[in-house]
Each structure stands twice: as structure tokens, then as C-alpha cells.
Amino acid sequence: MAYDTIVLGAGLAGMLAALGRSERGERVLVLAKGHGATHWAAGCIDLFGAATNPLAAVRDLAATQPTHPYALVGVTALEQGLARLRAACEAVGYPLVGSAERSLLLPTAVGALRPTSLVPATMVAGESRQLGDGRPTLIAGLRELRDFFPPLIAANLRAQGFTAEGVYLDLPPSTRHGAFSPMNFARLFEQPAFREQIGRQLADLVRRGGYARVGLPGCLGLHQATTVVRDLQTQSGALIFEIPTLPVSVPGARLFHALEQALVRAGGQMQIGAWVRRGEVQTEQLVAVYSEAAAREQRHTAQRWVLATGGIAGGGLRAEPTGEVRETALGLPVQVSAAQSAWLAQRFLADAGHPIFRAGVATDRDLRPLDAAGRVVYANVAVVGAAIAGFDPLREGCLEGVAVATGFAAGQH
């Protein structure tokens, strides 16, 4: 089947681009090797690091760095993209709260505070302004959930001046055996009997300790998170908030599912497990891509394409032993800010960040890929998200913001 647009990648950028094209009446297919960065990020929307007013910082950046993705698509694309994402989350009963004009500080899985802009309603009761109201906070977890340590989180919160204690809860009986992952617990919390027993334990602890709020690992349901939080608040008598865990990220998966449902309602299609390895070109236009299949390559055709396969962390870029950095799906030219010899520094976490994270595909203002001479490579391809060159999504704290802005822009123009 021929499509109007095929999107390569299923992260925030790819899903918003696919949703936009579908809502314009196009036949759209999302091809992805696997799930995108949503499933290993915190499930919040970071716009610009620790800026007190992220949107104002984005405006300043767009005015001073013309090749930054924020400057290429404009602040309006960011604002409209955020509105579309919030609407998709509202539609599935998973609202995002916060503002692009004020940073929020939320506890991490080790008790540090990290800045962000939009957060799920299930996390907002743990924001630093609430933690600092003088009332005690309880951090509770389950020993069966690896890499979530309530005593450590509480100790680090106390070191920052908050009143907090950490405890482990008893695992209610279940049919689950073996290792427990965040996804396993998300499904268990959607069982009324399981969360009722958790709620009883919390109620006893809250009654004895006088806690105003309880922080739990961010796996309180996959599709019914707001219901789970509401039930636990009713049973415990305290505010409940989630703390993001290490991957797999359940809050991130919720964002993906919200966009997936919006895409399906708009008529779009998805194919997860399709690893695109090369493209087919005719007269400087991309006409087809080939993905790995069980016995042979599968050919996909479309008029327009969106590359949303991510940067070096997401597998969209690959550094070879020769020092070359290549784009893995279409073989597009990659812009790297420093030679491989400059990738080594005396300090592991250098203040300037690692040059590899600024690598990517250079684009024009229509997000079309450019070669080293500044010429458009394929006029019918747009590059979005972390695959774009010229910014460090980790050091700048704008991974989700750039994904939303560029993905939305590619979906509209």
C-alpha cells in the first residue's frame, strides 16, 4: 500500500508528526524498530534545563542561535505542539499539568530534584513547593521493585531540607512469580484487590506518622493511573504522588499510548518492529525504504517522509570505529561538531557536554536534510527530534521540548 507520509520512529517527535499528517487527511504509517525515548525518559516534558521561565529562555535561544531546532521551527510551533500533546493526554484521562513559563522541581529515583515544565497530574503533589510546606512526607516502595530505594530517596530529601521518611511495604499476594518490573507493577496496581491492600498499609502508616503526602514509584497503573492515585488517596488519607523509576518508564509509556490512540482515531497506522536499513532514491526524491522482515526485506513507499529515529542515544546515529558518525536509516549526511580525538576529556562529565550529543543531520527551516555544502538532500524528507544537529538535548534539558516543537511542525507544514 502506498502512503502519503511514512514516519520513521515512534517517539514524541515521530508520533506528533504522524498525528498532524493524519489529521490533515493523509494516509500515514509509523514504522519503528521499537518504542522511542518515551519509554526510557521520566514521562515529563522538559523544555529548557533549569531556566526559571523556560519559554522565555527558548525565545532568547531562538534569537541568538539560528541553527538550533527551536529557532528553525519557532516558538509558536512549541506552544501549539504542547497544546496538542496535552489534548491527547486529556482525551485518555491522563492530564499534564504545569506551564511552559515556570519550571517545576520534582524528586528523582535517588531523591534529587530535577527541573521540568509539564508533568503528569499523578506526580504534581511531589513538587518541591508542596514538599517544603513543613508537613512530613513518606516515601514508600516495595523491595521486589529493583532500583527504587525509599530510605535513600528520603535521606537525600532530608539533606535538602525536607521532612521525609522512607519505608518498604509488604507485597500483597499475587499470581506473579519471579522478577518484578515497573510494567508488572503497573498491571498489578490496576487490580482493585492489590491496590486496596497497599492502601490499607499506607493508611496505617499515615495515621501513625501524620504524613501529608506519600511518594510511590511511578508505576501506579498503565491505563488507569489517575484512578489508581485517586483510590490510594482515598484509602490512605494523604496525597499520593509518583516518582519516576529507572526504565522501563511507565509514565513515558502512558504518553506514547495517548498519542497512539489519537493517531488511530485520526486514521493513522503503526508497525512496531520494522527496522529501516536503507532508502531508495529517484531524481533526488526518496521513494521507498526497506525494513528488515522475517525472511526478506519489506519495501514501503510514500510521497513524503519524516525521519524521527533519534540521536546517538536512541540509535538513530551510530559512531563507527573509524570515527565516522552515520545516520542509520537513510544514510543522510551527519554533522559532527568535533573530531573523534576530541571525544575524550580529562573529566568524564565535562561542563560543555560530550560533542557526540550535538551530532545530527543539519536541516533548513522546513526541516529538510542538508549536505555539507548546505544543499537539500531530499526535498520530500523532514528530520525531527534528536536526529537534528546543533543542540545537546541532555545538557540543555530540552529533549522533549525539541521533539514536540519539531514533530508538530513536521505534522503541519
Second form
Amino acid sequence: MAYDTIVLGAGLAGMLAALGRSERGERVLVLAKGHGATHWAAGCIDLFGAATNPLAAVRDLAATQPTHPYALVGVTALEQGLARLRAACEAVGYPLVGSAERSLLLPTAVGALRPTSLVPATMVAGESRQLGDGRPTLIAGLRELRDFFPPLIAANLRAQGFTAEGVYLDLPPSTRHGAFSPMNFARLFEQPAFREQIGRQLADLVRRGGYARVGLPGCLGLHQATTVVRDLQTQSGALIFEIPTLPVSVPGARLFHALEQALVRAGGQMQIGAWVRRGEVQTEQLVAVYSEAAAREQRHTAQRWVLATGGIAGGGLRAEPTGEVRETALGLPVQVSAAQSAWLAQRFLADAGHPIFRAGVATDRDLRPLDAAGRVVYANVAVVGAAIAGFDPLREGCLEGVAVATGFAAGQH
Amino acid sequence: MRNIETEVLVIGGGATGTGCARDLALRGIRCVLVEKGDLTHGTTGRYHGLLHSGGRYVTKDPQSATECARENAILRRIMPHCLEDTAGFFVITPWDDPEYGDLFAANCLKTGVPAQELTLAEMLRREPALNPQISRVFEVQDGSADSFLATHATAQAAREYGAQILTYHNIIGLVREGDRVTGAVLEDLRSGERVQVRCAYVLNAAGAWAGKIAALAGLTVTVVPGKGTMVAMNHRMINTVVNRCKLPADGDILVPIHTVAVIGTTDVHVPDPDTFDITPEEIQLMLAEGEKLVPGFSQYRALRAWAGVRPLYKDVDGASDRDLPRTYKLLDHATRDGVQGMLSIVGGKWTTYRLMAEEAVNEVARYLGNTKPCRTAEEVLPVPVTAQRSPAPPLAGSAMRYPRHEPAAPDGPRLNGVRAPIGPQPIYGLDAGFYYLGQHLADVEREHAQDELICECELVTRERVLAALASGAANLDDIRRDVRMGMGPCQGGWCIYRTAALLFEQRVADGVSSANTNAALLHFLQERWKGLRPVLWGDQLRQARLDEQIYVGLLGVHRLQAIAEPGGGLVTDDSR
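I've shown you the form predicted alone. Could you give me the structure of the form predicted together with its partner chain?
Every chain and every other molecule in the complex is listed next, the one we just looked at coming first.
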């Protein structure tokens, strides 16, 4: 099958790029080794850390950091990308709320408050302005879920001046034993009988404690989260909000599913489990890539390509013991600003982060990869998301924002 | 100010100190052990875990070799649950002097170190990953030892016989009345309280810190802290201890222990046992030496690097540290310095800790007029609650897999009038129950505890974390030493968070606040980072980024810094 565009990588950036090109009528294939960063992040859309107005801060970058990926694609790409993502989530009944022009603070699974911008409706009742309205909050979990500890979350919320208590609920007795992962709890919550049992316990606690809202682990259903939250609210008589748990991220998986649905509707195809190992080049154009799956090599051809394989965490970049940093799919030149001895700060939580994680592929404003001399390497390749050089998506708090802006941009031009 | 009266004050909660406390207690001598950190906080908790056969020392230090061989047999009897019966190889690689093989074999015989030459085909059958260019191989009775567990078991035995063990107590001063040491002033690092100890005798078993302790009594003991750097790989590419068959050098031992293989070590003189760095050159050297034993070694995933400081005693100014005697020394300050009531134990190695303790306590007992014999070689150590295990291991070490050959030398030389243990020794493991690699998995499967795993990498269940907390673990690092939480490939990505929360839930009744827990969590993350930094590339760098995504991106633990404060004994300043 001949494709117009092949996208390597199935995170937010890759999926939005694929969606954009499919909707423009191209034949599109997403080739990915596995899931992207969606599945280990919070499932919220972080735009620019704690900036009071993230959009304004992004606009300012054009002057202060012209090679930042936000500055390369411009603020309009971010706004339009966010609109497309919201529409995709809306279409599966999983609305995102919030605005690019202000930050929200949501509690984490240790009870810290984390800034973000767009959040699923299932989380918004935990926003700090609501938590601080003086009415008590209950944090409730299940002991069987090893990634959620209500007493610690509540204690840390109290230490920050909120009224909160933590409690463990009883696992409904009918539940079979085994495999109490966040993903399996998500499936359990989609069973009406299971959530009714939980809802009944919550109703009792809310009646006795007068709680205005209840924070639960972020695994309230995979495909029907909105229904699960609505039912639990009705039954308990309090607002329900989810708190993201450790990976695997159920809210992140929901974002992926929303984009997957949109892509399939637009006629795009996906092949997950295909690990692209190298490319084939003719006169400065990438003409094919070779993927490995099931111990077999497969050749894929397309006119245009989008590289959305992520940074070091995603596996798109790999650092060798010798100090070389490779781009793993196509062998593109990688820009590393720090010598190996300066890759990592002395302190794990150093404010500025670790310089190695700013490594990536330098691009021009069309996101085409550049070599060290600033020449375009392949004119028919666009690089998106965390694979781009010169920013730290985690420490700058812009992982999803840059993915959305660059992914959307690569889907348009 | 608290007051404690006792007969003997033991300083140091490593293998030697706890060994002394147990020996004293078994002889009915009242004692108090004081340690500034947790048990094994110093060098004991920072070594590669090799139970020496003695082979390493047969040429350079025959006395050490003989002591190792004898103690090896004793430890197999008294603490099988702390040992894995891996067996060991001494291999001659193309980089080693082929002539040394015959000398090694002859010296093993002389020193009473059981050794047996194997065919290369047999070696490769047992360890297919070893370098096929190896030209000769000898099998010895090396093993791997869980020095955390062994020390806890020893301490538990000491307590059962009445010893008092004070962890997180720092020695501020030793009390001297004229030419006699009569006690010490301690600080309880958790409460800040002062503790006055009056005693008849002080046993300085502070290892690399022994010089600092002796100075508190106005005495000079020159201990050369010899830094040894080790790297843990995420994979047991070998299941037998592998030594280079040559005179001891850097990076020549590969030890399979628990879920990892550890390569060690370097030997670098450092001025202070509390401050040292690991250099990239040391790591490169370890990986390059590993390649000589196992081709492709440097392509395996390095999990973390750490260093311990050997307590090498310096009699005279020597040349390089490795030439200092490995054999320990007892420094009786009465005969040496004219100061009564204090003995310093310096030098030595983990494998001979029991013997060191026995000889030191012999001196103390003589001084106190106690004539009861030492029983530490006979009594089997208890099994701490954190090491609960399946009742019937399906196999025990290499003994089951690879039946031994017949004895090579029926009538060897004699040591102290007793025939030296030449040739195969009785395998105690089948009866006594050595630790084996699948032990924790068997426990998890037997208990159907798959959903109770707090640390998936090391198969640590919630029950074992809670047992560690119940048995006195004060902070996350203590729990790590008890159950290996956070020591696997992910280096704590999931379990540090889970364990911190469990710690909070268990200790909240004691007044531990979330601010204390936050401090413990932040402190432990930084401790893990120290060990990771030297080996971050490839998959482990990717893992570190995922851990950063979890702790910074998802949990936002850095935002807890404003509500984190030390307290409740969860974090103590170990630089003191």
C-alpha cells in the first residue's frame, strides 16, 4: 500500500499530525512501536508550567527563545491544535475543560498541587479554587490499588490549608481476585454493579462527613468515564473528581482513544507494534522506512513523513555510554547542548532539570530536520513533539502543549 | 539526658560490631552497640556481597586465604539463609599470566582453600556467557552473601541474648578518666537527646571510621579508607561468582547476587570515609574489565554504581592500598598506648567478620575475667521476619544442579593441627536452606501475593514492607536495606512512592506527619539519584527519565519542598 504520509509514533503529536493529514484527504499510516507518553502522563494538557497565562507566555517565546518548538510553529498552531483535540474528546463524550489563558492547580497522588491548563471534566472538581472553598473534601481509594494512598494525599492537602480527609473503601465482595491495576479498576468501574457498591459507601461517608466533593483514583472507567463520574455523583451526593495515578495512566489512555477514534473515522490506519529501525534515502528525500515486528522486517513507503517518536523517555532518542546521542528511527543529527559530564545535575530535583533531556533534532519553522550546519536533512520529513531539540517538556511543563502545537502544524502544511 | 550502665560498649553497627555484640551476649557479657546510622549503614552495606572462598588471597596473603576458607564453611552452617551457594570460578583470560594457574592451584592446596580444576567445556556448559577464550578454570566455594540480612540476623541473635542495640546514635565523645576509657557520650539523632554511657570496656569496631573514634579518646589509629567502586548490572549473565585468576586488581570479580550481577572493585585511597565521588573513568574501567570475563558485558544495563570504603589499617607507610594487609588487626590500647579499657579492631573483610569478633571478644573476656568459650561458630542465626520464605526450596544453589567431583587430595596439609578442608566440602545447603534466586517468587506464588507487590522489580510484597516497618525500620533507606525495595531496574519508579505512603500510614500514630514523610521521600529520591548518575545512558537513562516523569511530572514531589521537614526520625543527617 502506498501512503501519502506515514507518521512514526502514536503519542499526542503523532496522532494529531496523522489526523490532520487524513482530514486533508491523504492516505495516512501511523507506525508505532507502542503507545506514547499519553500512557504515562496525567492525562491533562500542560501548556506552560505555572505561567498564569500560558498562551501569553507562549507568545512571548517568539522573542525570547526563537528556536523553542512553540516559537517555531507559532501560537496559532497551538490554539488550533487544542481546538482539534477538544473536538476529538468531545466526540467521544469525554470533554476537556479549562482555557489556554490560565493555569489550573490539580491535586496529585501525593497531595501536591500541579499546574496544568486543560483537564478532563472528570478531574475539574478537584481544582484548588474549589478545594479551598472551605467545605471539606474526602479522598477515597481502595487498598487493593497500590498506587493511591488517601491518608497521605489528604494529610498533604491539609498541610497546604485545605480541609481534607482520607479513607479506604471496601472492595465490593463480588469482585474476583487478581490484577488490581489501574486499567483493570477502570474496567470494574464500568460495571454498574461495581460502581453502585462504591457509590453506596461514598453516599454513607458523605452523609456523615458533609463532604462537598470526593477525590478518587484516576481510573473511573476507560471508555465511559463521564458516565461513571455522573453516576457516582448522583449516588454519593457530592462532586467527584479523579486524581491521576502512577502509570499506566487511564486518563492518558482515554486521550489516545479519542484521537484513535477520530483518526479511524477520517480513514487513517494504524500499525502498533512496528518498531522503525532505519530509513532509506534518495537524493535528500526519505523514501522508505524499515520496521521490525514479529522478527520480520517490513518496508514501508510514503511521500511524506512525520517523526513523532519522542525524546529519551519515548525511545526516539538514545544516549550511548560513549556520549553519543542517536535519533533511533532515521539516524537524524541530534543536537546536544551539554558535554557528557554535564548531562545530569547533582540534584535529582534541580530546578533547571538535566541538560541531556534538552537533546533532540533541530528543525526549521516547517519542522524539517536540520544538521549541525543548519541545512535541511530531508525536505519531506517533519519532526514533532518531544523529539525536537532545545526544550525540556517535563521541567517547562509543556509536554502536551508542544505535542499538540507541533503535531497539529505538521498535519496542515 | 539518659544514662546507660553496661559492661562493654561496642561502636559500629556493621558486620564486625554486630558480630562482637552477639559474641559478647552469648558469653553472658552485658553490652550496648551504638551505630550512627542504620545497621550496615557503612561499609558492610556497600560491598559486592562476595562470600570469599579464600582463592583471591592464596598467593598474596595466605593467612587471609586460610581464614576465609574456614570462615566460609562456618558461615554456610550458621547463616545459610543469608547466603546463596553460587560456587565460584577463577578463570585465566587472555589478559592474565597463564603461568599463574599452577601457582594458584598449589597455593590453594597450601592454604586450605578447596579448589578443583574444571574442563573448559564444563565451564561453558555451566556459564555459557563466559569468554570462550578463557584458557583455564578452577572451581572454588565462593558464594554471595546478603550482608544486610546477615547483619540483621546477627543483631537479632545478640538482642535475644540481651544485647542492646542503639541505631541512629552518634558518638560525641569518649570519656577518659586518666589512663582509662570509662564511657561515652552519645546523641540520639532522632530525638536530639544526649545519652551518657558508663562501661568497663569500649570495643571500637567502626571500620573505616575507627580512626575518628580512636581520636575521641586521644588515640591515634591510622585507618586508610580505601574506596571500592562497584557497578550493579540488571541481569545475572552469570550465576557463578567469577574471579580473574591473577593477583588481586581492579574490576576482577563478578558476583551474582539476588537479581543482579555486581562487578567490582576499584581501590582508591580517599582522605575521608564520608566524602568521595565515583568517577566516569572508574565506571569505564569496570565495564572494560567486565568485557574480558563476559563478552558484551558493557551492553548490559548498568543499574547503579556505589562505593564502599575498606577499613585498611596502615602499620607503616605502604605503597599502593591493595598491598596493605587484608588481615585484620586488634589494637589493644593498653599495651599499645597505655590506655586501659579500649580495643580497636581494624582491617578485615566481611567473610572473616565472625573470627575477628571472636578474637576481639576473647581479649575483652580475658580483661573482664569471663571464661566462657565462644559459641558463635556453632549457633545458627535466626531468620529475621523480613526474610520469610517458602518452607521447601525446590533447589539450593549449584549443589543440586551440578554434583561435585570427588575429592582431589585426600590428605592435605594441616592447619593448627586440624586437617585443612581440601577438596569438596559437605554441602549444607540442601538441609540448611540457602537463599536461592527464585525464593521470593516462590513465596509470592505460594501466597498468591501478585497483587500485593510494592516493588515489582525485587518482588517485595506489602507484607514484607510492613514487617520491615514493624521491626524498626525508621526510614525509606532502612526499608531498602531490609527488603531491597527500589534496588531493581526501575530504581524506585513506583515503589518509592508506595513505600513512603505506607511508612506514613504506619507511623502516623507515632506522630509522624506528612511533612516528615515528604522529607523522607525527597531524601530517598536523591539517595537513589546519587547511585544512578554515574551509569546513566541507554535504557537506564530512559528509565531515569520515566522516573522523573513520575515524580516531577505526575506527582509533582518537588512542589512538596515547602511542606517537607525532617522529623520523626525519618531522615537523619548522616554526614556527621
